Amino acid sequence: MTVSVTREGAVLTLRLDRPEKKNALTQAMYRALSEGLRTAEADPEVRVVLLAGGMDFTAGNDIADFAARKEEGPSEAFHFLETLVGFAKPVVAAVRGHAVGIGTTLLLHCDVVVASEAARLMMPFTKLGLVPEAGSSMLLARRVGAARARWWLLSGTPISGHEAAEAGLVTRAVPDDAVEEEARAVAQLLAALPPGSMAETKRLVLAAEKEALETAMRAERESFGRMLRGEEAQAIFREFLNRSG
């Protein structure tokens, strides 16, 4: 089982298992976490869900199982990041190790992102020829600053845990060993108040950009399906699966 789902008491916890892949995400893994999601949407007797990964949070999309897909719409990513964008609980991330891609653009919708210090965040969306995903294109600037979400994204630089926290992107940032114990002493502190009171306080918090939100994440979908059919994408592909071949 690559994504495990265990509860202790009003926390839920969505765990990627996949340690020997860094956590790689596949179709099946995205569609596991939304499942998970729903799962907790659904049971009142979970009020926050908890994040996580292991020594490292994600190395992003599994390129082979990426690469593979067929069907034409919207993949099982998109359908997590909706999933993900429209939940109404808190969410709580724990993130050590590499958030690579989505691994890093998923935070801009948890409601808490505790890092470690040394965690190694990236968006390398253009080092293979594709664009953001999750909203990031808008939210990022918003979270970060202009000139240093068009550096991020455009670069595909890595970010320490400690720099992002720095910046905003994660809540806070706190020695690698501690991670865990950090994030989950704050999801039992929401998951201790009126969950009424923690929902209808996070639609409010979110109710100013769910329009531009929908808007730039319709048209990230679009320009992500095309470019990954273009020839800088698919070239990119072929040589790291001719690589690793």
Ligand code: COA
Contents of the next structure:
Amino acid sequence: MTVSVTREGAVLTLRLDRPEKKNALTQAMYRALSEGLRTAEADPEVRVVLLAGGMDFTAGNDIADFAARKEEGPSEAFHFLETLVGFAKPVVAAVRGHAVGIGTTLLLHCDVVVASEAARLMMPFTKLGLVPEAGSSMLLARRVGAARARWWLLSGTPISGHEAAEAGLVTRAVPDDAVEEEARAVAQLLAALPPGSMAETKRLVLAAEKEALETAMRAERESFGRMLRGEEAQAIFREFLNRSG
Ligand code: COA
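The form predicted together with the ligand is what I need now, so please give it after the form predicted on its own.
Full assembly next; the chain just shown is listed first.
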């Protein structure tokens, strides 16, 4: 299994587990994540979801999957994002190592993100001949200001966990060996608070950005699909895959 699902008390942990590929996300992994979230939402015993990886959070979408994608309909990544964006219960993320592409943009939809100071967050969309997704073309500027958002999105330059915390892209950065413990403590803290108030608070927070987010995600989706199938991106994917042998 490349995504493990475990429950400890009221906290359900979804853990990416494909270390040999730095947790690059396949269609099956997105499906497992979506299912895990749906299960968590339906189970009254679950109050908080903890999303984690291992030494790396994730190297982003599997590039072989990107290269193979021909159909125009919504992808598993899209379904996963839709589920995460509207998710009613708090989501805490624990981020170590690389968090690439969707590995960074999905963090914009988590409620608390605990990152390693040494984590490397990247949104290399332009380097791949792609465009931002997960609403990041709009949300990132709201979180970190327009200047940083434009630089990070246009250049794809890596961002350390420390820098991400200073900018407000993640909630806090801690030493690498403290990430898991800190994230679990945050999840347990949230799980112990009154669930009705938690649900209502999250509903209000989501509602505040809902329309702008939907508009941004619709535009991104159209553009992403077109760019993904374009020659510019496909040539870059081939180069990456040949490099990997
Ligand atoms: N898709 C498919 N395979 C990936 C991958 C991805 N997104 N990211 C890493 N891998 C694979 C590598 O091909 C390599 O496989 P191999 O051992 O069979 O050759 C393995 O994971 C380890 O990666 P490697 O590149 O050797 O690790 P690194 O520490 O030198 O670099 C990254 C780590 C994340 C910087 C680098 O792997 C990378 O740039 N990956 C692509 C990230 C990306 O562009 N994702 C899409 C975002 S939209």
